[in-house]
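So this first bit is one chain, no partners, the form predicted on its own, shown in structure tokens.
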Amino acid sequence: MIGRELGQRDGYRVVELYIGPQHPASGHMRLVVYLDGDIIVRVDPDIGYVHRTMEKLSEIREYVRVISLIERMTIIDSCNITLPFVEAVEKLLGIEAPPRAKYLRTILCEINRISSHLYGLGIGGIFLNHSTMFMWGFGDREVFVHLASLLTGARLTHTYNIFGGVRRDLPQGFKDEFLKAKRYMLRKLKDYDKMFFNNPVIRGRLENVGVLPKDKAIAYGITGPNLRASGVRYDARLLGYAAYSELDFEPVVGKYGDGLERVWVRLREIEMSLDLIEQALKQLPDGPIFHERYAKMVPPAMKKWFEKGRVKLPGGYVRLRPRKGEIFSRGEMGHGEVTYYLVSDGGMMPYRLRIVTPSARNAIMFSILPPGNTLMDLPAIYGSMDYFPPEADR
């Protein structure tokens, strides 16, 4: 973080502030803190140094290259963030995924949401000059990126979700895999607890910091973690899209929401990740992965690759023209909940595609969270918050 006097503004002490891009951190960030002494009176945040034009870039782009297009939005949950869009585009199509294949998708986006949060807990520690949180988030993230890699047979940007179904099955031996996982990460969860959370240190610099009464998470529009931080029990996935609505989960719904419990939010529902990931794995149906009205348009020399349980995609997959519409659909990402609006006309490529990405609703907590808080506490909160710019400039 760097940092330097603006000088006198409206009877305040201006401080501009940098953080990054250098990594490690969440970086790419600019902003203006106004100071009553060392007490934040004011921040002015001033997003937009990434930006990628993803949604105009959309209009340009036959609908199945849009797939791998948005998840560059957020390299470290791209299964969430690109099934609404995929399911938005099928009910266009007028298909459903098969019931494995939808199976299959919930699967990788725990997967991805065990990442995310591992992530986002790692760059928090490096916020609040705790390494070992950093290197421990991001080496025990390893474990579930080579999940992802089994299942999809790509690290970070799986393009995994298609129209009709998935790309791969589930491989051999990825059920020992994953339990095998699972043992490793509920062990170091206590490790998490022991080491960060209830680290006399940390809770200092997060505990009654930062705090987000439940009525302003709601005003504002809050999402995800930060919001049921908050007491608000909202989460996409109660929504049933994929599997959701035949797995039994509860959301974890913290009081208080100061930066402490934003953390605490996040280590609890890796647990529940970790819980879902199995019951999937436990009632994942027979059958196939792709639908059948696409499945037939496969040469037959091409078909012995679904009998290796992968699809090759038909050459007119990429010339698809869904209906005339306006579609909504919405998805819980690690950091919140992702909407997309969705207009065709027909064509081959989107005629409008809006995007609102967790990171973008949650921007407006620099604002409203830091005043009455001295200037070494904004780190805290920036990494309490689990903001990541590139998601939020889209």
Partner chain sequence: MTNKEERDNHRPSINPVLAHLEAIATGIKWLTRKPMTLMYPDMEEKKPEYFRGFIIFNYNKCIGCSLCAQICPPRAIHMYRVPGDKRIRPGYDAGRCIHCGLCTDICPTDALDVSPVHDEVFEQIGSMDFDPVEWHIISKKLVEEHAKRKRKLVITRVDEEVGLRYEPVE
The other form holds:
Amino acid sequence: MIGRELGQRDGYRVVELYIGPQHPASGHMRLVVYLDGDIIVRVDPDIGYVHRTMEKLSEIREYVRVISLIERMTIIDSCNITLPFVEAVEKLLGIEAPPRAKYLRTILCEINRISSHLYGLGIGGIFLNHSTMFMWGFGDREVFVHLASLLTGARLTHTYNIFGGVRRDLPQGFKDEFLKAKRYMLRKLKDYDKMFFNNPVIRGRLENVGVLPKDKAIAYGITGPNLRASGVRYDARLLGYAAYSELDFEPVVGKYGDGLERVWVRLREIEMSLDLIEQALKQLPDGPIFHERYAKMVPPAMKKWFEKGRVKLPGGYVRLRPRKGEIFSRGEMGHGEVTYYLVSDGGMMPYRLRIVTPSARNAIMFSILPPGNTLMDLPAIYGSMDYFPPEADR
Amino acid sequence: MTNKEERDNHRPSINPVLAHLEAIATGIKWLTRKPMTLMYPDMEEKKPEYFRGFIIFNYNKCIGCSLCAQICPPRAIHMYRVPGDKRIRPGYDAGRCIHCGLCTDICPTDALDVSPVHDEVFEQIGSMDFDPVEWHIISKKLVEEHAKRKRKLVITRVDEEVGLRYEPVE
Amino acid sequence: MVLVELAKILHVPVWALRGFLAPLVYPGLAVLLGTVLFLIWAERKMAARVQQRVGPYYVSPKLHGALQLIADGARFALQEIIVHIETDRLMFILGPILTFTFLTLPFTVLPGGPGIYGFRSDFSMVIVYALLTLSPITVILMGWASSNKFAMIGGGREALLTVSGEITLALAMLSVAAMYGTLDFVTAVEKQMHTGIIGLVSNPIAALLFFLAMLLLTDRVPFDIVLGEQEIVQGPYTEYSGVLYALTMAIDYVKLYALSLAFTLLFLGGWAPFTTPLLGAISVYIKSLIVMLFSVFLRAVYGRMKLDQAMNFFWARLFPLGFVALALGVFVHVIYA
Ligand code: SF4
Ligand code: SF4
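Given the form predicted on its own above, what does the protein look like in the form predicted together with its partner chain?
In what comes next, the whole complex appears, and the chain from above leads the way.
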């Protein structure tokens, strides 16, 4: 029985282990692990179990309908993933969102980033069997999901950014709720440190595990917190889309590139995002939240909604025709950098929409990090990567 | 924001004994705190303004412009011919709806609106597909039933101690 | 005494009645099952509290979900036991049953209070230890019989960890034995009551070693490496379902109960300060319950330790410490004498 499972591969006597897709810790994917004793020789990530042909589907939808399609790639981070697309189309349309809308986008993006990081930390916790981190991550995420639902009216799939602005104005009392949430979260982060980050057991699991050196990180095109943990100062927010150019921030950059560093970068980015939201709320300019060109076209009877802080769309909004052209845009999501390459032939639907999501770029880490570590390190590496299969498969 | 020096030596080596004790102490500290769970079927959260639940339809306001059907991303709205009506009217497939609310935004007459009803149970898939008249009737019914629900209604607030707390509303 | 009266009524010798009642009623099976049910519920509730949740609730809202475990048990009892085609059938089915049986045997000699024991032996510590070390063998066999790679790896881990855990446990027990000059639980307790100093105070190192070894042997977090859900699904128990799975789940709790009793007797003064059977039994039970509650509470604090670090911890740190504990035990013995 055992004999059958032994084989030769690359000169090793190895056991082939299929982890996933039905495994407590695989997510919607499969990892084919080759083990020599307890040491991992090789890992083949087998992705694609939740492939939904997002790129093809977006070619048969009008632009505005594409927004709520692509946010389904990463519903935990739906504002961040739609923003670069919306901005790209805006550029082809030749419009720019009013400043207030830009700030509101930034606020929601950062709220989404916090909840995405908390989700990732929670998953990272349960991968180390630290159930408290898991529950805390998901519980505290609820606070920010609540804030997002106050702002947009939906918990996850906000569809908040639309061409020319955002759909809802800041509700009353949002600022107070946010400040309370900020104080709560900052205090809780100290407990995260005590319970998780400085917990000797967790330190032992993550320290010097899955080390990704700086040169390798750049060579393999790793992105997001995983890249910054390796010591590269790269953050797409530095490009200054939305309102980021007017806010003062410095990306969190790590040094060592191991699992613990990746967790640390996420923890500190939560702090940074809280700070960014506060800044944005403070600087929030007055004014419209929807572009003049479309606001004008709304039937007069519906104008009242704008005063109530809700956007109404004009009839022609479905048949937007961006000018012919190609455009490339990028944005920083919780998991890393997302890029869109949009080709428009002047019609109502995109001619081609190429999407590269951060998890798709990070998936290569499954191949390069685990070899040489033990089987127990595999979940630790997976957890520290904050990998999101539906996003990678898109 | 943490400043640069603080970040550079961000991984202080830890004293294992102290760190163990601290972790256990933190555990005990949280053992005494209240949970942040919303006891959902017993209590119900009062949804924030414009919460996007079941889309409700007012047949009388509709002018049959079919914009809602055009913008609906998953094509949950289809236009129907209603006997005895010259105009086409929208019908709704609640099973397909993703509650994006775009239809309510584009409707030029407010015939469509969002509602906080988000947990209505339909026992058969077929029963989630409404033609315009049915949609009008079910919308009315759902809104009325929702107002009459006997569960304890609470409102969610951010709390500085435990994250979220639920205050009863009258 | 009640026992003597009962023996007279039933026309059986007293020793036989003892030998029957101890493993089956207290401290054995009946109390054991209740304790395990309570313990799992308490574990879930405590973890839930730390994690800002409610935990099991809706099965019996009035009792805060205490009946959840009964509901789970009913579900397991009604579930089909799947024995897949590649298993070694006999060993696969016998595995959990044998393990469970082995684990109830120590209660024949573990005293649950003054005069409450199945048999009194001068070597009861050794007997308990020996009986407890039987179970890992069947667990390893379960892992092998399952014909599943995850189970096989789990069995391997069990073998590896058991060796390191049991050495530590043996050293801790030995130092206590040296300290009290006896291998009998009852005498050990009497010694503690006589001197008025509990083992935890007179030999804290041995107590720590015993506690850590207990966590390791019973797969408590942070040493739940054998179960290792995130890597190897459920370790040696991966392929089990239905009642057999419930048994495999109970194994660790039964072991925990037995070892907590031993911990109470050796380090917490057993039934001190009481000498009557009833109060003494309650005292022993409550003390061991506290030990158990603390060890399951750790689930909410820790993650899983890495295998090589756990091994390193036990062999490089605790094993030498064991000799210190032994030396300390001998030293204390000299002082007592
Ligand atoms: S809410 Fe969105 S998905 Fe639902 S009917 Fe309206 S447009 Fe369609
Ligand atoms: S958009 Fe409004 S008015 Fe037009 S068809 Fe739909 S419901 Fe009727």
